[in-house]
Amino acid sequence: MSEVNNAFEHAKKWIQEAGAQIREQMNQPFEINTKKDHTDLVTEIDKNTEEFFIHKIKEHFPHHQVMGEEGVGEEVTSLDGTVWIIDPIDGTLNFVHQRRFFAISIGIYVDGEGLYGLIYDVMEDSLYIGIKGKGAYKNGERLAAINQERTLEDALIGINNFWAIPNKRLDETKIHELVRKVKGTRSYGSAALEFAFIAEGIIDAYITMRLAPWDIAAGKILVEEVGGITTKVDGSEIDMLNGNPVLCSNKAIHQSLLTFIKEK
């Protein structure tokens, strides 16, 4: 077994072990803090979970780099070699307020190429896996290819309502046009789960203006393995070392969606 395949096998075990620990810890009192503003939360469970992964990775693969949301890992400035990109709890606001709709996300990249993506819906006990060139799976069952006959009028789009009100990033009038055109919109509050739901066919696209690499790393692999595409909102390639405005969808509606997303 190659080292990266071995890393993937460990990741599958560790992500479910971490999920079990979160389910146990969430019923006990825990500390909640804010980061950028009152909607951007971090808990001690986020940090504990990230530390759990870093300890495991460094114990078994000491030369691998780890990029994590909570800053417990290294400052990764290059994707050379093997890099784990981890979000210990994606959807912390949901975790704190709803106790559901949050996930653990792990992307394993080698020399800048995403080889394995794992997204674990903790409360549903559902594990999504994308394997470069070998498909995407939910709980071991292969996910079907995305319906490339879908039209924009038939599409269900994941988008935060924030982008439909006056803001500094998007022309909200174009978003109003988009909302009127598509079949419907949804907001789940977890980027990782939005990617997973596109791969599963639950929604057809996801639009947001500010995702960090750990929000994207696993989901991008998962979606690509069912025939989807992830780009910046201008159609250019995702930067896996920095933040991105993101459009993820099936290829049939991707170009059409780009025409509605105009940055200010």
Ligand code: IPD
Contents of the next structure:
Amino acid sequence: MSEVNNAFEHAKKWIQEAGAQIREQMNQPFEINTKKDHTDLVTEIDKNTEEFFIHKIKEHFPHHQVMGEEGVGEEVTSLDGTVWIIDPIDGTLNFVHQRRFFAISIGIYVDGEGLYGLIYDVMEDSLYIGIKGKGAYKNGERLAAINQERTLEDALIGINNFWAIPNKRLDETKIHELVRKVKGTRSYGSAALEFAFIAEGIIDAYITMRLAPWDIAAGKILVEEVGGITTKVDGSEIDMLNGNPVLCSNKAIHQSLLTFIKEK
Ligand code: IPD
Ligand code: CA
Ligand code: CA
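Return the structure block for the form predicted together with the named molecule; the form predicted alone was the one displayed.
And the full complex, kicking off with our chain again.
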């Protein structure tokens, strides 16, 4: 077994262990703090979970780099070697307010190439896995290729309501047109789950203006394995070291969506 394959085998085990710990810890009182503003939350459980992964990774793979949202690991400035890109709880607002609809997301990259993506829907106990060149799976069952024929009129798209009101990043009038055109819109509040749902074929696209590498790293691999595509909203490649505006969908509607998204 190659070293990175071994890392993946451990990741599958650890992500489920971490999920079980979250389910346990969330029944006790826990500390909640804000970061950038009142909508940006972090709890001690986010931090504990990130620490859990860093401890395990450094114990077994001391030379791997770890990029985590809560900054418990080192600052990663290059994707050389093996890099774990981790969001310990994606959907913290859901976690705090709803106690569901959140996920742990782990991408394992080697020299910048995404090899393994794992997204664990903690309360559903569903593990989504993407393995570069070998398909995407939900709880061990292979996910079918996504529908490449689907048009925008028939599409259910994930989009944050924020982008449909006046904002400084994109032309909201184009988004109004888009909302009228598509079959429906959804906002799940967890980027990782939106990617997983595209891979599963239960939504067709996801548009958002600012995601960090840990929101995208696993989902991108998963979606590519079922024939989908993830780019920035201008169609260019994702930068896995920095923040990105993201457009993810099947290939047919990716092109149509580009005409509705005009950055300011
Ligand atoms: C957030 C969620 C949310 C997305 C935000 C992310 P967090 O991650 O994925 O759906 O709209 O951009 O920051 O903070 O809950 O890990
Ligand atoms: Ca998070
Ligand atoms: Ca996140």
